[in-house]
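What follows is a single chain, given as structure tokens, in the form predicted alone.
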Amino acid sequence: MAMTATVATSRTARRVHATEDRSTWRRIDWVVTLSTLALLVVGSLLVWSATAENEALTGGDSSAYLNKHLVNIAIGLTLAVVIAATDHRWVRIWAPAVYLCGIVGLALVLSPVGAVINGSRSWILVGGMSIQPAEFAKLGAVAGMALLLAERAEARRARSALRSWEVVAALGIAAIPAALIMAQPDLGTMLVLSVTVLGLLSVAGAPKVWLVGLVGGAVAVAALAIQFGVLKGYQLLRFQAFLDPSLDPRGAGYNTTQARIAIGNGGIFGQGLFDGSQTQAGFVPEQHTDFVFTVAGEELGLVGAGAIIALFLALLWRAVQIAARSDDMFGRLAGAGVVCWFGFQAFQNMGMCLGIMPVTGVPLPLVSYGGTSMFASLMAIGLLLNIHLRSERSLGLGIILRDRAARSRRF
């Protein structure tokens, strides 16, 4: 009987290992993958439509920005595939390096190397290419905090609440990039980072008093920043225009007003791709980057804009499931961090286009034009797929162990 059990277990092992040895593409999460690819395709069309008739941007080549956008997507997808296929242990090893690279990039931005664009010193110009290190800093902060909190949880070997000093240590990791981002200043990225950090700490089990305190502290810091003039004049005007767009319709309120007009023009089914009156006339500033959602609203209408929202909801819903099913704390926290990052940034971007959020200049993940944003977003998608693939392998190992245990009890 012992020999029979051994043979049966061996067959189970071979069956599970055969399942695990299937090509990776058959084990990836198709909801995440297809949602991401759909957003990339839609984004490419929107960027093309927003730039095709803008000769000041394209220099007469209607497909110039589309070609650049496709190159950015190709590079980003390559990075995503590499991260997804990398052994999870190496992902954890490289997490501090990603964090440090983000810090170095943010420091360079504040040096003479940094360039000022649209009133914010947030860029580094390299060979005609603009790089925004703050995008990588978000990914680095998520990875760094997830690694620290995961190692502390594994050391405790219990899923108890975080100790206060552990919360302080995690906040210390986030505080360095946050301070450098505020020094630029880049208020939009700071808001996204703050919500991401709060969500990550909540999932990690931080005491409620800390969470409430952080929210209260953020409000107090914002009030002090306004009181002592830390924010620049144009940033304050943006908030005032958000509260009352008619206050400065040709200045700070212009973007919001034109964005609302463009989306309102779309109706239910839109005016048609490449046929939006506001878009093709170039009335909405930065429409291929920060205000790309207005192109969808005007040219694809409520149906098209709603489809983009549905794709983001599907992506976030599946990402939540991946994080919840992860068999290690690092995967759970990293996945939760990506969910908070993508969820709030997408809401912030769409909200400022609709006039329900202040204009802060954050791109729509996976849709807006921008190399650095695209690279960071697709790297985050690769991290989600890596967490999912590791959970699938662990599930296969669990089948073997349960089968062995059951047969041992039987014989």
Second form
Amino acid sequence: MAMTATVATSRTARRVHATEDRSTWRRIDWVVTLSTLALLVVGSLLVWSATAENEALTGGDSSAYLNKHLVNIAIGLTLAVVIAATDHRWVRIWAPAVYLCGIVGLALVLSPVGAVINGSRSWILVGGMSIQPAEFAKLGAVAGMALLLAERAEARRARSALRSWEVVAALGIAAIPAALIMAQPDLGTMLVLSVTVLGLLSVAGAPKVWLVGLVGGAVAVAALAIQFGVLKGYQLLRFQAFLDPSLDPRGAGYNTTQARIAIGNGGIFGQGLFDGSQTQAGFVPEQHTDFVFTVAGEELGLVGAGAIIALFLALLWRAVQIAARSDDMFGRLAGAGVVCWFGFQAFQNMGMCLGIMPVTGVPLPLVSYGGTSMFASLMAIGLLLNIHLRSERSLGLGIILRDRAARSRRF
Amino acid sequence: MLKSKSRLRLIVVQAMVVSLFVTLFARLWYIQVVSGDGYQAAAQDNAVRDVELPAPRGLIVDAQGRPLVANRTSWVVTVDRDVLERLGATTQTAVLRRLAEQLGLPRAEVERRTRTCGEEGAPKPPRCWNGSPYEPVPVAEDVSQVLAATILEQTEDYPGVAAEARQVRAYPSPFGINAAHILGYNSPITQDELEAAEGHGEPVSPSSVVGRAGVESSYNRYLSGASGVREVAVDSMGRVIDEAAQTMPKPGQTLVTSIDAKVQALAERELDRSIRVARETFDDVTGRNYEADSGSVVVMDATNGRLVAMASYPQYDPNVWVGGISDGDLERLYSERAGTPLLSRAMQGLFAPGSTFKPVTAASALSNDYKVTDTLDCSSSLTVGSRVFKNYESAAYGPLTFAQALQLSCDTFFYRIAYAEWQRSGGDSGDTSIKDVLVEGAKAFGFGSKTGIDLPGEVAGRIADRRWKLSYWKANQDYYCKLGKEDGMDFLHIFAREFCIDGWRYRAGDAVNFAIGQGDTVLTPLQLAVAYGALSNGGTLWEPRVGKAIVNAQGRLVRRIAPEVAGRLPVTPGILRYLDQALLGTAKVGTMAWKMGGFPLDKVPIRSKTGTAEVFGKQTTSWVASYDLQYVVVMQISQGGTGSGTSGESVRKIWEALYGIDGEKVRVADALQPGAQPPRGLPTFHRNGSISPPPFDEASPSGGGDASTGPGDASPRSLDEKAR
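Same protein, different state: after the form predicted alone, show the form predicted together with its partner chain.
Complete assembly follows, chain above in first position.
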């Protein structure tokens, strides 16, 4: 509906609009779209349930957070549709801009504009809104690296393997936001970014030596960081409490223990939405943001929480296919980047709720409350849809690929 | 080639994604289905919390039903560290700063008070928080209701902070009494006590208070009651979101004591006055005014051992314990400079009895080797071995009977007896199994062992007999032998050398000193009161009692606290009658006569004995022990001067007030206790909370007369009827 209207703004689309209206509609990837919409609906209900009774948070208006969440979704969906409908060349042109925006945002966080929440300087407060630029930076890094590696691959006519200096350049693109994120420090986002970069390089065809070296290097750096006390006390405690929550049941282990109790209390069918005793009493901290999965666990049970896992799996399965089908290197790498990002962040988030991953504050994409995360996630979904549309189109119009490849050689 | 490589790697990524998500699902299934029961139980625990409903502690009333210890409401501010710590450092600091401002304390102090005993920087016990760190910790007691209301109304400004009304001890202090040493005090239960009590299934909680001294301690199990519990559903901040089951608290029971507030107040006033007078009196011996550092008065019912009053100087304000004592106050209570006010001199102070001990020596002598017709020379001095023992002020009276010797308090008379008995029993032989007649007699009067009073902390005192001498020598010979090797011809060094060689010997000097209550024999004023009580009642040593009965919150009698016999004197009634008559003469012609001029001794015949005990390195202890058939009155002032001179007037005043004596007239109607006797019945506790005094039976015999009254309590009709 809105989709067709927006598609009409693109010049390419306008060209095919009159004749291919129905097929455009059909070319939209329904698995990605529907699983995204389903996660958004479930997420809204969970955020509503998690905050309705929390008067300290809502100030008495039980739907205050639901309303804000719906506004975030609306903005996010608009961004997604715009990106999905934009000509992919424009996406490639805009990619460096997104990347730069992310870096400027991260730099601002460290400036006096930044605010410290929960021990991390990760936020910019603008007119009562808190923005977390690290979320955009992940998208920016994915787009930026995909662009660079795609340009290089196309320059080499996709024949030879990735060269080392190209790997270093790609790493350099990731290193700037990574350094800024570490300075906050935001360990969770750093972890997600690292896995994403690794996945992206791997799909880009980086030599195995590099991949193994990077993993080994990361482990060594982590060991050194712990050794020399670079990590903050609470960060170490979180990791220790992850290994043994009984170490400090009221402090660092509190979140882990309470999260597990809430999920365990759900059983197979759950306590029912708005009826979870742990959720409604607010025993799990941050249950509308980072620990939103515990609300699903308690109130919707194995059935509901399992459905969320299944929806993510469906979304990511399809995303891998989209990346694989894309003949365009940028699309493939961006798709793979989004898969690694979403896949690992969702696993990390649900894993920490379930006590199989340490507690690091990353939101559950598309589900957790939080505007920046929502915008970035939906923009990534938009990017996936864009890539899909592009490859669908290219199947029918092979000439465009050759044409674009010829043109890009002139760059 | 690159394309196929990247396609392959995408498949790897896909496989990893699938395996990660399958792991998630497996874990979810494990938590929710396999171990769901355990988590559901934990969830139940999480959301339900027990809120203790403390029981009001029982009242303590005097024999007439006047409240001596009651309760009042005190607003307490508590901090739940558990909640506070979850707020994050900045909010935590802000809350504490806000709270500190309200309390008018530095923030660091408020923070310090939230620490539990043993933590770094915590206040000293018993000031520090003994309970679990997960319970709200009291940081300020007795705050104003306005402040409490502020905290309760602005909960959003004070997360983790609460104000609650607690019942704390109040001291109505009828007639201005203090009585802190009888009543005792409470302080929070310790972790060890809590565990022990929980082990016995007693109804305690971490916020329980426990009686630490006085009747608060000895009758704690009646007074404490049992706290109730309210189960509430709470949210993560500990806010109550739903109420569940509730067990009502069981209020503590009332303790009726035999103390009479009027007599107690008088005893305290007189003790205080005599001490002040003594401090203005010049002591010829030491060349300075009397220190009069401490003293005590015991007023006891001679017929059954019930205490009517027991005063100790210096006193302390029992309110310092209410709501937790401060470090400074606690230090002061134990401080020697302040005279260790915590110590009850009447039962924890040890003093040489001096001449008040002579009736005991006389009783032993008359029971063994002497007859009442015997006379002995009261010379100005007596040489025993190489030492000369002088009479008081070297007076010589010639041959005296036992009665005269007691009335005039002749020392040499009793030296002769002691010396003869000492020689008879084997002199200074080292055989500790020898039974010395005078020592055995003193033990029979209860000296050297506890009286069995129903208050904690009583001391036994000691009789310096052969056995004690040997053990003392063994314990101290190293010190003195070392000291003896030093040069020096002063008293201490000479003494050290002698002690080192045969300090264990029970010498003639020890024996004669013992006979007149001097030397190393020490006792408590309470022990002396019990002994004189036995002289009054025909030979029964009663265990002193403060508690009279336990009455429940509905006013019904729960338990009567019966007087108990500790022993009987091995002295014939004839000898007791003789001693009784002899001590009557002290007030007429003896050492008390100059203080008893105009006292109607024919109507209220007071038997008495004075004592001026010498203490090495200190001024003399003043003693007066007196009794009639109803009461025993013993007064003692440490470093206070002579017996009659310092304590005589106060003892007379107490007797006058006990019988309503005005000049030479006896007005029993004006007596401090109705009918000039302790009430036999118990006060009546009405349903509306008011208390009326026990009924006074006009027909019952007045204690002032010589009509013999049996031990034990006559049945108090009013209460027995109520109990049914």
